[in-house]
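Encoded as C-alpha cells, the following chain is the form predicted on its own, with no partner shown.
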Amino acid sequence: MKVVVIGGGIAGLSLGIFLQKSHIEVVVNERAAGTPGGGHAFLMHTDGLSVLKELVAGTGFKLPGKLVEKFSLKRPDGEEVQRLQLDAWQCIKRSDLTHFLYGLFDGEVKNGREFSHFLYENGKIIAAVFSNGEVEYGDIFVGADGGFSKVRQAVLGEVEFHPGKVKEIVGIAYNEKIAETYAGTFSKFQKNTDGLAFGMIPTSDIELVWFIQYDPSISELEDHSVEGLRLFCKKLLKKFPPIVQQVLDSNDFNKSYLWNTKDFDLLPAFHKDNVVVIGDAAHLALPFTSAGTTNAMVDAKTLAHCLSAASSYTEAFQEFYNLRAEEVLKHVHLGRALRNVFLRPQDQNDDDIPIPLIAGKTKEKDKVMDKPIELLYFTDPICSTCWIMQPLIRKLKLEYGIYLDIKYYMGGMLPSWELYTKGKIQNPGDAAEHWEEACACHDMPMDGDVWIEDPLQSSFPPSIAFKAAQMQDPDKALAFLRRIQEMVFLEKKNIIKWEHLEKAAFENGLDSARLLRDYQGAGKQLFEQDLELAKKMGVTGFPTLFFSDGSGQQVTLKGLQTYEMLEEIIHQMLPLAEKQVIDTDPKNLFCHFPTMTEKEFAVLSNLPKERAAMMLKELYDTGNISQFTSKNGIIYISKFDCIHCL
C-alpha cells in the first residue's frame, strides 16, 4: 500500500512520520519550494503535544515552543478579571514546529507541487497530478492542504464558508524585557463594551507572538500598505495599556498580517472512495479555539491507527470519522459561541466569560445521584484536630463515599486573639505549642513555629477565601482548603496574607482574580451565614460532624474521632452498607490524593508505618513523587502522570 500525502504542512508530516513508524510506504507532497512556513505561532494543547512526544519517543529530539503556564484577562485600563493557571499548553512558532517535523520524517518530501487534479482509471483515482506536471501514483490519497483545500474540492465538492464576523492582525514582536516578563503566560486585554482585544504569548526569550481580534463594524483596515497597517493597529488599541503600544512599536509590520476568519459546517464525510481529507482540509474552526494545529496532529495519528488496523481504506476512514468528528464538531460550535460571546461583551458577566482555549480531557465527574447520608463538616483552616483527621477523613470517602454527601462549612474558629476565649490557648505562643505536642502525639507534621515566626491574627480570611472559592468550583474548593492547611501546618505559611491564598488558589485551578473579587464581597456573606448555621446548631469545637440519614435520625460527633467510630454511624444509619476496596496501587491513592504525608499514606495503604515509609522512599527514588520537608514531617507529592486527580 502507497500512501500520498497532499500538503507538507504539520498534518501531513506527521502522518507521513506515523505512516512510517507502520511500515507504510509514504510519500509527502508540499507546494513551496522549500520547507514551508506560513502562519507565526500557536497554542498547543496536551492532546497536541501527547502526540508530538509520541513521534520523538526515543529520538533523542526536543520538543519545540514554549510552556504557558497562565492566562490573564484585563480590561484596557489595568483592571484583571480573569487569572488562571493553564494545563500543559505550549506555545509553538509554526516554522519551528514544521522544521522539527522535517527532521524527524525520515521519508521523501516532493517541494514545488501544487495539487493540480487527479488522474482515474476505471472510476478509480490512481495519481495525482501537480501543477508543474509532475504525477504521483498511489493507492490511497491524503488532502493535507489546508482550510481551502483542491484535494476537499476535487472529491468532496465545494463547502459553505461561514464569516467569522472577528478579524484577526497577528504579528511577531522583538522585545527582550517584555517577553521575559510576560514568560509563560498568555495575556490578553479586551473591552467589555464591544468586540475588541489585545492578546500576546512570549515564544522566546526575546520574541513574542501578539494579535488583535476585531469587530470590522467597529473600524476597517482601509490603507493595506505596511504603514497603513501599522497605523491602524496603533489607533484602534490607542487606549489600551502602554505595555500594548510597546509590543507594537517593536513589531515589524512587514510581516504582519491581517486575517479574515471562517468557518464551514461538520462534513458528513471526511472520505470518498480512496481519497480523505484531515486537519483545517477537513474541519475548520474560528481561531478561538486554539484548537487547529492540535486538531491536525490527532487527525494524523488516528487516522495512521486506522489505516494500520483496518482491513480496509474504506473500513479505516469510515472508523477515522466515527473517532473524530464529534470531538471536532464541538471545537466549531465552541469557536462560534467564543465568536459571539466576543462581539457582545457587554452581555457577559466578569465571573462567567470563557476561557478562549479548549478545554483539556478530564475524568468525568461522578453522576449527580442521592446519597443516603447527609454529613455537614464544620471546619477551620487552622484546626489542628481537623488536619489530625485527614487520613481518616480521606480513607471515609474512599470506602464509604458512594453513600456520603458531605457538605463542607467554616467555624470561624479564631475571630481575633482578643475574642478567643477557649481552653488553654490563649495566645499564639500557646497555639505553637500544643501543635508541637499534637504533631509528637498523632503522626501528622505540624511546625508550630508559624505561631512564633508570623503569627495569624485570625483564621477568617482564609475561611472566607474558602467560601470564595466554593462559589467557584466546589471540588477546587476542596483542594484550596487542602493546599492551605498544608502553607500553615508545614510550610509556616500565614494564610491570612493574599499572596498565599492567590498561589493556592491558581495552583488549583480557580481564576485567582475572581477570586478576589469574591473574597472581598460574596464570599463574606456566605461565611457569615456558615456562622449562623454553626451557631443555630450548637458547633463550639471543630470538627464538628452532623450525620442524618434524611428519616430524622442525627447523630453528632465533635472532636478527634477513631475511623470504627465513623463507621458505627454509616452502618447504624444504613445497614447494608458496603465497604469498598481500596486500590492500595501507590498510583492509584497519589491519584486520589496528589499530595499525602506518611500516615496518611499509610493509612490509606493499609499498612504498618515503617512499610509505608520504605515505599513512599521507593517512589521518591524513583522520580514518581517528589518531597516537601518540613521540621516535624514529610508531605509527599505526586508526579504521577494523573487525570484522576481529585
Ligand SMILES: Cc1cc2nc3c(=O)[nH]c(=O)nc-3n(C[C@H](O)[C@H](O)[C@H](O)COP(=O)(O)OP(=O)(O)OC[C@H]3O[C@@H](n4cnc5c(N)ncnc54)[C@H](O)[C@@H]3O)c2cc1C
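Residue numbers count along the first chain shown, from 1. From a predicted model like this one, the values you see are computed outputs, not experimental measurements. Each form is matched to the other, and the largest set of C-alpha atoms that superpose within 1.5 Å is called the rigid core. First, how it differs from the form predicted together with the ligand.
Core-superposed comparison between the two forms: the C-alpha position of H117 differs by less than 2 Å.
With the core superposed, G411 shows a C-alpha displacement of at least 2 Å between the two forms. In the core-superposed comparison between the two forms, the C-alpha atom of F317 has shifted by less than 2 angstroms.
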The other form holds:
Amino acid sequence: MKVVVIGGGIAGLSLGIFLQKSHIEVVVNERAAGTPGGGHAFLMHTDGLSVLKELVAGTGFKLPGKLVEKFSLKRPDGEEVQRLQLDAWQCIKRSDLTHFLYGLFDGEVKNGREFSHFLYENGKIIAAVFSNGEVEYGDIFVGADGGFSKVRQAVLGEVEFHPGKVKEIVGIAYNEKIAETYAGTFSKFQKNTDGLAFGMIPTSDIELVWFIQYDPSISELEDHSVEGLRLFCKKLLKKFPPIVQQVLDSNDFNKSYLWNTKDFDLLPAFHKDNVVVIGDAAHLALPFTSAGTTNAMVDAKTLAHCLSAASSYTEAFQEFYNLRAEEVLKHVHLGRALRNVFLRPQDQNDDDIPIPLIAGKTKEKDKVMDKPIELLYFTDPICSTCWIMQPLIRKLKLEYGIYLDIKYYMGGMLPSWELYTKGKIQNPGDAAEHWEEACACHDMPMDGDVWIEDPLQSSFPPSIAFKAAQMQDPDKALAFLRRIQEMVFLEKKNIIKWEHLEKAAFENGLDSARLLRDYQGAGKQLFEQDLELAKKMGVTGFPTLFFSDGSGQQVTLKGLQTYEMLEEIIHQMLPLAEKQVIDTDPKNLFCHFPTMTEKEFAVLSNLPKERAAMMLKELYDTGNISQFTSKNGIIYISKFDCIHCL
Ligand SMILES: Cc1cc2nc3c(=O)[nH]c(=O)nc-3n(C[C@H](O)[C@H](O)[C@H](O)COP(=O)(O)OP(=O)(O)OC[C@H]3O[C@@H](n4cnc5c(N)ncnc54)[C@H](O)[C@@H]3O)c2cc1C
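Can I have the other form now, the form predicted together with the ligand, not the form predicted on its own?
Let's see the whole complex now, leading with the same chain.
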C-alpha cells in the first residue's frame, strides 16, 4: 500500500512519521519550495505533547519549544485578575515544529508540489497531479493541506465557512530584555468592556510571539500596508500598558499578518473512496481553543493506527471518523463558546474567565462518580494528628477511593492562643514540645521549632485560604492544603503569612490573584459555615471523620486511627467493597502523590521502613526524585514525568 500525503504541515508530516513507523510506504507532497516556515507559534498542552513524545521516542531528538509555566491575565490598567502556574504547557514556534518534524521524517518530502487535481481510472483516483505538472501515483490519498484544503474541495465539495467575528494579528518581536523578564510566562491583557486582548509569550531568549485578538466592530484595519498595520495595532492598544507598546515597537511588521478567523461545521465524513482528509483540512475550529496543532497530530496518529490495524482502507477511514469526530466537534463548539465570551466580557465574572487550553477540560472533571460512602473529614492545616494520618488517608484513597466521596471541612482548631483552652497545650512552647514528641512516636517529620522561631497566632488564615482554594478547584485545594502542611511541619514556615499561602497556591495551579480576592471575601463565609457545621456535628478534636452510606448508617471516628479501623468501617458499610491493588512501582506512587515522606512511601509500598529508605535513596541517586531535609526527617519530591502515568 502506498500513501500519498498532500500537505507537508503538522498533520501531513506527523502522519508520514507514524506511517513509516508502521512500515507503510508514504510520500509527502508540499506546496512550499522548502520547509514551510510561517511566523506564529503554538501553545500546546498534554495531549499534543504526548504525541510529540511518542514521535520522538528512541530518536535522541530534543522536543522543540519553551516551557510556559505561568499565566497572568491583567486588565489594561494593570489590575491582575488571574495568576496561576501551568502544568505541561509548551510554546512552540511553528517553524521550529515543522523543522523538527522534517528532521524526524526519514521518507521523501517532495517540495514545490501544489496540488491541482486527481487523476481517475475506472472511476477510482489513482494519482495526484500538481500545478508544476508532476504526478504522484498511489493507493490512498490524504489531504493534509490545511483549512482551505483543495483536496477536501475536490472530493467532499465546498464547505460553508462561518466567520469567526474576531480577528487576530500575530507577530514575533525581538527584545532580549522583555524575553528575559517574561521568560516562561504567558501574559495576557484583556479589556473587560469589549472584545480586545493582547497576549505574549517568549519563545526564546531573544524573541516573543504576540497576538492581538479584536472585535472588528471596535475598529477595522483599512490601510493594509505594513505601516498601516503597525499604526492600527498601536491605535488599538493605545490604552494598554507600556510593556505592550514596547513589544509592538520591537516587532517587524513585515512579518506580521492579520488573520480572519473562521470555522466550519463538522463534516458528515472525512473520506470518500480512497481519499481522506486530516488536520485543519478535516475540521477547523476558532483559535480560542489553541488545539488545532494537537488535533492535527492526534489525527495523524489515529489514522496511522487505523490504517495498520484495519483490513481495508474503507474500514480504516470509517474507524478514523468514529474515533475523531466527537472530539473535534467539541472543539468547534468550544471555540464558538469562547469567542462569544470574548466578545461580551462584561457578562463574565472575573472568576469565570476561561483559560486557554484548560477551558473545556475542566468540564470532564466536573463529572463526579456516585460513590456509595460519604466521608466528611474535619481537619485543620496545623493539626499534627491530621498530618500523622496522612499516610493512611493516602492509602485509603488508593485502595478504597472508588467507594469514598471525601469532603474536606475546616474545623478552626486555633482561633488564637487566648481562646485556645483545650488539653495540655496552652502556648506556642507547648506546641513545639508536642510536635517533637509526636514526630518521634509516629515517624512523620515535624519540626517544632516553628513555634519558637515564628509562632503562628491562629490557624484561621490558612483555613480560610483552603476554603478560598476549594472555590476554584477542590483537587487543587487539596494539593494546596498538603503543600501548606509541608511548609509548616517541615519548612518551619508561618503559614499565616500571605506570601507562603500565595506561593503554595501558585505552585499547585491555583489562580493566586483570585485566591486573594476570595481569601478576603467569600472564603471567610465558607469557613464560617464549616465552623457552624463542625459545632452542629459535635466536632471537638481533629481529625474527625463522619462516615455515612446514604441508608442511615453512620460512624464517627475522632482523632488518631489505625488503617484497620478505617477498613473495618468501609466493610461494615459496604460488605462487598474490594480493596484495589496498588501498583507500587515508585513512579506510579510518585505520580499519584508528588511528594512523600519516608513513612508514606513505606506505607503505600507495603515495605518495611529500612527497605523503603533504601529505595528512596536509589531513586534520589538516579535523579528520579529530589529531597528536602528538615530537622526531623526528609520529604521526597517527584521528578518523574507523569504524563503517561496513573
Ligand atoms: C494565527 C494562528 C494561531 C494559531 N495558534 C494555535 C495555537 O496556539 N495552538 C494550536 O494548537 N493551534 C494553533 N493554530 C492552529 C494551527 O496552526 C493549525 O491547526 C495546524 O497548523 C493544523 O495543521 P495542518 O497540518 O492540518 O495544517 P497546516 O499547518 O496549515 O499545514 C498545511 C500544509 O499544507 C500545505 N498546502 C496547502 N495547500 C496545499 C496544496 N494545494 N498543495 C500542497 N500543499 C499544500 C501548506 O503549505 C502547509 O504546509 C493557530 C493558527 C493560526 C492561523
